[in-house]
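The chain below stands alone and is given as C-alpha cells, in the form predicted alone.
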Amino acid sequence: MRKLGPWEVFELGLGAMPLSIEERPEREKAIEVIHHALDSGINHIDTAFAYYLAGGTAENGEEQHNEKLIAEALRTYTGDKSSVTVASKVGHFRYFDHTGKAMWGQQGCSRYILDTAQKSRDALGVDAIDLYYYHRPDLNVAYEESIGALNKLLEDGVIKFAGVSNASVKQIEYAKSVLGEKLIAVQNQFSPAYTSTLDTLEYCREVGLTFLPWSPLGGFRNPDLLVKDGVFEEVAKRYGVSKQQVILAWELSKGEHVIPIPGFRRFETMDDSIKAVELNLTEDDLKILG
C-alpha cells in the first residue's frame, strides 16, 4: 500500500478512461472490469468529466459517461468499498475538429471549473469528491485563476483534496503555495517512452506529493512506443514475465510516492499488470532500465 494524502491505497490505481472513450466495451462489461479491479485489491479509481465519446452531449447521455459509470459500478458492488477513493478532473472537454478527428479541448476559467465540479459531484453521487485535479493548463486562462477555483471548491466543501495534472514544476510550486496541504497529488504522463516529466516526479518526492503517472504503459494506442532498445523485453525474458510487469515495477521503483494508473479493458491484462507489485527488480536491473 502507498500513501495518497490521508489514504492508504494499492500500489496501482485503475485508470478508467478506456472504459468510456472510443473503442470502449459494452457498459455491462465495463462495470465488470471495475468490479474485478476492486476484487483484486485496487482501491483508487481515476476518472474525469471529459472521459466520454468525442462530440458527446448531456442530451445523448455521453457527457460524463465515465463518472456515471463508476458511480453505478460502486453502487452495484457487493464487496467492501469502505477504503475506495475516486479522483476526477476538470479542464478538458471533447469535440470533433473540421476533419472529423476526435479532439481534447481545454477550458480553465473559474466559472467553468466551479460549475463542472458540481456536475461531477452529482454524477459520482457523493457529498464531496475525494480528489479533484485541474486536468490540463488552459493557455488562454491564467493558471492563477484556475488554481484559485480549486481553492474555492476546497473552501466550499465540494472537494476534499486537490491535485494538478500535466503540470510543470513551476506550476506545482504555485499550486502548493495556494492550496497548501490540501494539494496531495500530481498526475503527469510518465513511462519508458516519456521521461521528460522525471523532474516533476523527483520534485513530488522532495515536497511530499504523490505522483500518479498516466499512460504508464504508453497508452492503449501506442504500446509499441515502449520498445526501448529491447532492455525491458530483455529483463522480462530473464524473469519469465511480461514486459508490462517490468515497466510498472520500474516505475514503482522510482519512489514510494509513485502510484501508476494503467487503464484496462480486459481482466487478463489487469491480472498480469497487478503482478508487477511483487516483482522485485535488482540494482543491476535498474541500471539497465535507466
Ligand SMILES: NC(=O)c1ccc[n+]([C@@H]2O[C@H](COP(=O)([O-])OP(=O)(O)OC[C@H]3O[C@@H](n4cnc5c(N)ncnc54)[C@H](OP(=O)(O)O)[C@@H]3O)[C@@H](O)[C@H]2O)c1
Contents of the next structure:
Amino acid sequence: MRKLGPWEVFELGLGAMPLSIEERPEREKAIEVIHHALDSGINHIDTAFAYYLAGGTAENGEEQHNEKLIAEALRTYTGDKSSVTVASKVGHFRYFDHTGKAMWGQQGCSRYILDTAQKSRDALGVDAIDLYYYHRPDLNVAYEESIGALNKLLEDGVIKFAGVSNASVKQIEYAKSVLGEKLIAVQNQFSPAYTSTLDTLEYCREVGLTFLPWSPLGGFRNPDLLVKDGVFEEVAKRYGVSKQQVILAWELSKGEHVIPIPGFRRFETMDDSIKAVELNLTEDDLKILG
Ligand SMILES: NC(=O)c1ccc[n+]([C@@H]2O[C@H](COP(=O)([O-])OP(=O)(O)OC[C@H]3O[C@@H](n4cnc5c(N)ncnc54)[C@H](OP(=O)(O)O)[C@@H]3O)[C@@H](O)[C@H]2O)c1
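Could you give the coordinates for the form predicted together with the ligand, as opposed to the form predicted alone above?
Every component of the complex follows; first up is the chain already shown.
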C-alpha cells in the first residue's frame, strides 16, 4: 500500500478514461472492469469531468460519462468499498474541430471550475469529492485564478483534497503555497516513453506529495509503444513476465510516493499488470532500465 494524503491505497490506481472515451467498451462490460479492479484490491479510481465522447453534451447525457459510470459501479458493487477513493479533474471538455477530429478543449476560469465541481460532485453522488485536480493549465487564464478556485472549493467543503495535473515544478510550488497541506497529489504524464517530467516526480518526493503517472504504459492507444531500445522487453523476457509489468515495477521503483494509474478495458490486461507490485527489480535491472 502507498500513501495518498490521509489514505492508504493499493500501489496501482485504476485510470478509468478508456472506459468512457473513443473505443470504449459496452457500459455493462465497463462496470464489470471497475468491479474487477475493486475485487483485485485496487481502491483508488481516477476519473475526470471530460471523460466522455467528443460532441457529448449534458442534454444528451453523454457529458460526465465516466463520473456517472464510476458512481454506478460503486453503487452496484457488493464487496467492501470502505477504503475506496475517487479522484476527478476539472479544466478539460470535449469537442470536434472543424475537420471532425475529437479534441480536448480547455477552460480554467474560476466560475467554470466552481460550477463544474458541483456537477462532478452530483454525478459522483458524494457530499465532497475525495481528490479534485486542476486538469491542465489553461494558457488563457492566470494559474493563480484557477488555483484560487480550487482553494475556494476546499474552503466550501465541495472537495476534500486538491491536486494539480500537467503541472511544472513552478506550478506545483505555487499550488502548494496557496493550498498548503490540502494539496496532496500531482498527476503528470510519465512512462519510459515520456520522462521529461522526472523533475516533477523528484520534486514531489522532496516535498511529500504523491505522484501519479498518467498513461504509465504509453497511452491506451499505444500500449505497445516501443520504449528504450527494447531494454524493457529484455528484462521482461528474463523474468518471464510482460513488458507492462516491468514498466509499472520500474515506475514504482522511482519512490514510495509514486502510484501509477494504468487504464484497462479487459480483465486479462488488468490481471497481468497488477502482478507488477510483486516484481522486485534488482539494482542491476534498474541500472539497465534507467
Ligand atoms: N491528467 C491527464 O491529463 C491524463 C491524460 C491521459 C490519461 N490520464 C489518466 O491516466 C490513465 C491511464 O492512461 P491511459 O489509459 O491513456 O494509458 P495507459 O495506462 O498507459 O495504457 C492503457 C492501455 O494499456 C493496456 N494494458 C494495460 N495493461 C496491459 C498489459 N499487462 N499488457 C498489455 N496491455 C496492457 C490496456 O489495454 P486494454 O484496454 O486492452 O485493457 C490499455 O489499452 C487514464 O485512464 C486516465 O485516468 C490522465
